[in-house]
Structure formats: structure tokens, C-alpha cells
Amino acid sequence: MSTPAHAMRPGREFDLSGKVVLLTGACGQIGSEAADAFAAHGAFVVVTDVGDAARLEDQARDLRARHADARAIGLELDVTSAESVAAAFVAVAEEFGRVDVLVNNAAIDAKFDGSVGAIEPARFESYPLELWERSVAVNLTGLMRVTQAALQVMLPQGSGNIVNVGSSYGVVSPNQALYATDLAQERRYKPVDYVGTKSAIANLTRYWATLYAREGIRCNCLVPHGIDNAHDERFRQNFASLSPIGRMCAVEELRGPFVFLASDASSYMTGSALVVDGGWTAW
């Protein structure tokens, strides 16, 4: 069997020059860092998110200003809307003519830091089902909708690369001691909607990877954990005591893993979960 042409690029394995990368959930903490990393390695970046078109264009303009020869555009994309997804892919086709890498990052994740929303304090037995249904609509059905649209572009190309953003809570259950608070406060729990939806992503990754591998399309999953985002000191202390590495992850530590999975450096990987968790799932 001959060596694939894309494997014969010594010294340029991480080069994304000319690759069109479409990123969902681009305005969040992880999405913003990933977009910058892709642009820094030469990719043409399409930043998408729900909501403010002006904010997305500002983000794209900043990427173009920060990185020489960068091409970037911002597009509104609501993963819960078939019309929104279709319109975004039409716009990408008009601008670039192809999609080489899809990064599925859009997700609902209840936070303690206030950036997305408050943690629902209820345990599973009284957890509101409307919150579960909302998360399924974004984290799973939205993921499926965007991936279908991308595959309809990638299959005629004969190539493509899908990177799903999972969670360590798709590998292990949350240690609820991490979320312990002072006794005077209401007890908080990592909610079931996030755990349930993120648990499906690893196996959907394997499903797409094995289904499309011989048609030139790869699919892998990045599994982060514990991204530092202005958490309070009690939470930081809890995390440090439970983590083998003894600290939270700085968001910039995800840049290398994202670029690795999006680039030819990972050309013999498909159906894999790349765990970046400071050893959290190792014990």
C-alpha cells in the first residue's frame, strides 16, 4: 500500500494553511481559544455561534488582525435551527467553496462561573426535564444537524475531518465532592443533562469514524476537563485536591490538542478520544 500524500510533509504536520475550519460555539472560552489557534497555524476560520452577528464579525476581524494572511469570517449559526445551519453552510460555500474541518464545540454547560448560567441545584430525582430537553436539543440534536450538513459537503470532496468536543464526564461520572460548598449554602450538583449528552459524543464519534473512514473522512473527539474560568477559591481548592496534576486547566493548554486533531499530524487517528484532563480519569 502506498503512503498517503498528506503523510509526507516532514516539518509541516501541524500546518493548517489553506484548510477551511468551521467552528461552532466560537464565542465561548474554549471556542475563542481554538479559533485563534487555528488561525495562528494558517487555517481559514469560520467562527459561528448563536446570537450577535456583529460580535462574530468582530471576532473574525480580530483574527485577521492578529495573524498575517489570515482569512476569517463570522456567521450566525443556531444549531437548533435547520434553516440557520443550511444558511451558514451556503455562506461558507460562497466564501471558500469547501469545508475541510468541522469542530463541534457548541454546547450547553451549566457553570459556576456565571459565563453560561447558574448550576441547577436539584439532584437527579427532582431535576427539571425541560433543562434536559434543552441540552439534548443543543448538545446532541444540534451536533447531529451540523455534522450532517458538513458531511454533505465533505463526501463529494472525498475528504474531511470532524472534531467533536466531549468531556471527561463522558468517561467517568462527576465526583460530586468537587461541587461541595459551605454548609450554609445550598448543595450543588453537576447536572445530569450535561453528563448524559456528553456521554453520547464519544460513541457518536466512533460511529461516524467507522462509517466514513474509507471515504476520506476522519472523526475524533477532544475530551477536556476543568477549564479555569474565574472559579471561586473554594472550587479551585476542591479541584486541586481531587486532581492528580493538582490544578485546573488553562484554556491555552487546549490549543495544541485542537491543532493536532485538526491537522495532518493526526492523519492516522479516527474514532479516538484525546483526553486532556490532568489525569482526572486516571484514578
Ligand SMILES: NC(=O)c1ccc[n+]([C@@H]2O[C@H](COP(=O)([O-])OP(=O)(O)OC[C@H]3O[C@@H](n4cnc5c(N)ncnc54)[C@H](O)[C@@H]3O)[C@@H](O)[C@H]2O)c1
The other form holds:
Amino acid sequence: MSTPAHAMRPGREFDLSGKVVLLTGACGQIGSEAADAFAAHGAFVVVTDVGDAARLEDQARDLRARHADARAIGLELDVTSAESVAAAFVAVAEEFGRVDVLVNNAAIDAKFDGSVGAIEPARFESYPLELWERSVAVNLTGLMRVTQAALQVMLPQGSGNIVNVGSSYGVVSPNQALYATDLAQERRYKPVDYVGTKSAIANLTRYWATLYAREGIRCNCLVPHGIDNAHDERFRQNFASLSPIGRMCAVEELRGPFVFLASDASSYMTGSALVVDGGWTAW
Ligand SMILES: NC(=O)c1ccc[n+]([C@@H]2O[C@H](COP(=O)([O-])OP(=O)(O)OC[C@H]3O[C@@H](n4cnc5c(N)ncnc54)[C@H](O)[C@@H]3O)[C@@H](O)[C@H]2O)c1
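Could the form predicted together with this ligand be shown next, to go alongside the form predicted on its own?
Every chain and every other molecule in the complex is listed next, the one we just looked at coming first.
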């Protein structure tokens, strides 16, 4: 077997210099933080998201301004569109000629923080299946489409690293008490589409990890939980009382885990889940 990647650069295990990292859903709360962390560790970052090319170019320009030596580009990439995915990978090939790390971060995730419209309040028995199909199209089929495109580049390279962004709700069921409100008639539920798609991602990670392990490709899953955003006080209190660590996760606390999985520091990890949940799934 070849020498482990980290052994070749002792002391620089977390260095991403020269690695091309393509990130989906990069305009979101977690994606924009991860993109900045990758650039800070020397990566060439390809920030992609659905729509709004100007916003993506601004984000890439900001990364270049904040980090010396950063080569960042912004590209539209709608994971539900084969044409969009193909065009983005052609553009990456022209700019960088390779893809070292794919971060599958884009997802539809019903939010309770007031930032992304109203949550669908229906319980499972009356949950609209159109919403399930919409989430499957983005969170699963879209993730597969981008992963196939990346593997078409990584397999000929003989190396590659896929980081899937999963969720604690791919490990345990949501505790619906977290989403309770004072008023019974406003009872809200974390919906089934998110739980179902994130559960599948956990095992797809193992599928790809084992399928490609002998061809230089790694695949792991980052499992975040409860990222602090514009949540109301009631939600925060609920969260704190149910969480072992007693607080929500600051988005900056995902920087290290993302860099760890993207870098040679995790070179012996594949098929794993890195759980960053303040102990949520531990009891
Ligand atoms: N926020 C949390 O507490 C939390 C917890 C666990 C896991 N996660 C996961 O982290 C990831 C990022 O979540 P976030 O909180 O930053 O959400 P977010 O809504 O802020 O970002 C999601 C991004 O995905 C993009 N997206 C949606 N549809 C797309 C499509 N068709 N093609 C390309 N991009 C598309 C959106 O435009 C958005 O920028 C998701 O996979 C989510 O499931 C989040």
C-alpha cells in the first residue's frame, strides 16, 4: 500500500494548499462559513449554489480578498439540473483541471429560525408528499448527480475526497418537543422529508466509501446539529434544556470539523460519520 497522505507532510496535516474544493449550497449559513475555512487553510475554493451568479461572484471575490493566495471562483450550480451540474464541472476543469474535495452541503431544510419562511406545520399523516419529492430531488438525487460528476473527475485522477453534510436526524429521530410552541394550535413538527433524506445520506456515505476505497477515494459524513441562527428565545430555551451541552452550536464551531474531513488529517477515515452535536445523539 502507498504511504499515508498525512505521513508525507508531518505538521501540515490540516493544510489544504493546492487542493481544489467544490462546495454546493455555498451561499447558505454553513456553506459560507465552510468556504471561508477552506480558503483560510489554503484551498482553491469553488463556491456553488442555485441562482444568483452575482452573489456567488461576490462571495468568491470576498474569499480572495480575505485570504492571501486564495484562488476562489463562484459558479451557479443547481443540483437538480444535469445541465447546470455539467456546465459547472466544465468551468472547474477549465479553471483548475481537477477536483480534490467535493462537499455535498446543499439541502432543503425546513427552518425554525425565521430566516427561511414558514415551517410546514403538518404532522406526518397529513404531510404533503410534494414536499417530500422536492426534498428528495435536492437532498438525495441532486447530491447523487453532483457526486457522479465529481467521481468522473476523481477516478481518473486516482484520488478524491467526498464530504457529505448529513444531520443528527440521520442518526436519531427529532425530539418534537424541541419544536413545541405555547399554543397547541400552533404545534410544529420537524418534517419527515428532512429526516428521510438525511438518513439515506448516512448510509450512502458508507456505500461510496467502500465502493471506491481501493481507488483513492474517501467519503465521510459530517453530522452537525442545532446551528445558532435567528431563533427565538423560546426555541433557544427548549434547545438548551434538551441538549447535553446546554446550548446551540456556533457556526464557527464547524470550521475545524470541515477542514479535518477535507484534509489529509483524516486520511485513514472513510465511511465514517463525524458527529458535531453537543452530545445530542449521546442520550
Ligand atoms: N443549520 C443546522 O442546524 C443544520 C444541522 C444539521 C445539518 N445541517 C445541514 O447543513 C447543510 C447546510 O445547511 P444550512 O443550515 O447552511 O442551510 P441553508 O438553507 O442556509 O443553506 C442551504 C443552501 O443550499 C442551497 N440549495 C437549495 N437548493 C439547491 C439546489 N437545488 N442546488 C444547489 N443549492 C441549493 C440554498 O440556496 C442554500 O444556500 C444542509 O445539508 C443541512 O441539512 C444544518
